[in-house]
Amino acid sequence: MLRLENLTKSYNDNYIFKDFSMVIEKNRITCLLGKSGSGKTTLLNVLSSITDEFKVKYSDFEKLRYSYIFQEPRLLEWYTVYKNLQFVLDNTHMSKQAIHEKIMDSLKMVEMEKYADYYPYQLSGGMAQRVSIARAFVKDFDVLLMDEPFKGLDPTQKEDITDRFLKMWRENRKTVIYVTHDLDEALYMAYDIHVLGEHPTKILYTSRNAYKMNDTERENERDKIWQILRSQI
């Protein structure tokens, strides 16, 4: 387990977090769900970089290595697909051959190896996001943070990319924490779901082991979480 205890952050006496605590299971996919402004993205930023701006009694997150998938691909436009992944590995001590194999293996997982020499402007939005997923996985990390990485994709692209992501995740079973507004997406991907809300931010509800639920249990869980989300509007 990864523990965060008594996180506090305020702006001019307006508390975003006050004595906030959370437990994340290692090697699982955990979703942070909640309305806009509920502190989800701020919490990702806190986890990836605890600073003096935030008061924390205890955290298991401080010395971990992170990788990040954002809402948009954020590829370097002047680099090819291959170079965008190579850039992440520039400061490693791997041999050139090992770097090449790791890059190509990651691209193959998202079926983008044929586009290694393409530039970002030559890719569709879905293709670019697949590259961003490959880039996140090519880096050695302990925790993968994702901030609405599938937002803005059409339904066909979204289904394809989420399935490719899950395939890549099953290859290494690392800890994943991701933010979404999409309840159905959370129930499809997450092992555990934390519903955030109120001010200061609180965990209003936690759904554990969603992946073990049968169809009826998942639908009941969906209704329960939906009612909690609606109460925050």
Second form
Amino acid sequence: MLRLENLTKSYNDNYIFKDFSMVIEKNRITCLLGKSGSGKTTLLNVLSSITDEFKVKYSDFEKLRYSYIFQEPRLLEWYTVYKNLQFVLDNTHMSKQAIHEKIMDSLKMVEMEKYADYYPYQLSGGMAQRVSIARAFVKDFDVLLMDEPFKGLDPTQKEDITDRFLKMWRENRKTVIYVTHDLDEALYMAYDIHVLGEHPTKILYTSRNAYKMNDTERENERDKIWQILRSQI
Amino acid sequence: MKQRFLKAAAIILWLLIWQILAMIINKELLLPSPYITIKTLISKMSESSFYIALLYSLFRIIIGFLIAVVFAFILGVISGLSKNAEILLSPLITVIRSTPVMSFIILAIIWFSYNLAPLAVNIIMCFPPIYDNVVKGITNTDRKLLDMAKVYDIRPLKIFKGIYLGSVKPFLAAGMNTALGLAFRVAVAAEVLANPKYGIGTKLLQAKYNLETAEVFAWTFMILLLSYLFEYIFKIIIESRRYNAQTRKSDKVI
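Okay, that was the form predicted alone. Show me the form predicted in complex with the partner chain next.
So here's everything in the complex, that chain up top.
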């Protein structure tokens, strides 16, 4: 279990979080579901220390190693696909051969190994996002953060890439915190779902073990969450 | 292909206009024709002093340019990363930018030897465009990439090499291109005033004293040719380094 207690974060006098607490189960995919502006991305930035302007009473998240799949691929345009993966590897204690194998394995998992020598500008959006998934998995991490990573993709690409991601995830079952505003995506991917809303942000509802539900249960859960999200307009 | 043809045609047209003007004026002392200019240039090329002057000038131009690149890059990176450093340097940069070249040349002649003065002026004049571009490149670095590097816990040196350097490169190339063009003009101007023992500028001054207008034209033509040649070489180096040969063949592969 990873605990975050009494997080407070504000821009001037605008409180995004005020005494916000959250528990994340380890080795599961947890979805943070909420409308745009509900502080989802800010929360990930706090957890991963992209921002350090916040107060917190207790946090298990501080000394962990993170991988992060962003909304956009965030690849280095001047590096090849291969070098983009190499960039995040700390190569001080690994042999060249080991690094090479690690990179190629990650690329194989997203079926991008043929494109190792390509530059990002030569790839389509979906392919670039696949590379960024490979980059997230090439490095050792404790927690994987994902911020609506499949937002810009068309539906077929999205389905393909989601399944590919789940397949990769099942191989090591690390802790994943997945931010989305797409209810169906959350129900499809998540074990637990925290529904975020209000201002400052609160957890309005938590759905546990969504992955164990049968179709009727899932349909009921879906309606329930839908009602909560609708009340947030 | 068509554009290339047009470019060549434009050059020929202006050469023709030059030739016609020279024929109308009909005084070699005022305006030598292109034919006379080329003829003078070729005859000069058989003298060893031609090459000595050329080499000395090129040395001042290229070395001055390279020294400026090193300083401008280092200071540009520091200023790009630290606003305070930029503020500290800004008066100096403004002074360099607004002071007439001639003032620097005169001062350089007072401070340094005749041989060194053109080199020193060249360094000073090449500095601002490169520096400005490096600062711009660093400050324009994509914040999102830096955040990514922070999450992935990348070491500072690797961030510098992988992210800052990558985003500075096109800016640095643009700055270097401007400075290179400037170097040819500034170095020769400084030579004319400082009058070192060897140099294109010295040759220009001698030609002026001897009222050899054709020679002035020939040397000027030579400077233009060299300047163009170096910019061309520079362009080729930049383009070949941008992406490797295999992927450069076709732009969008997928």
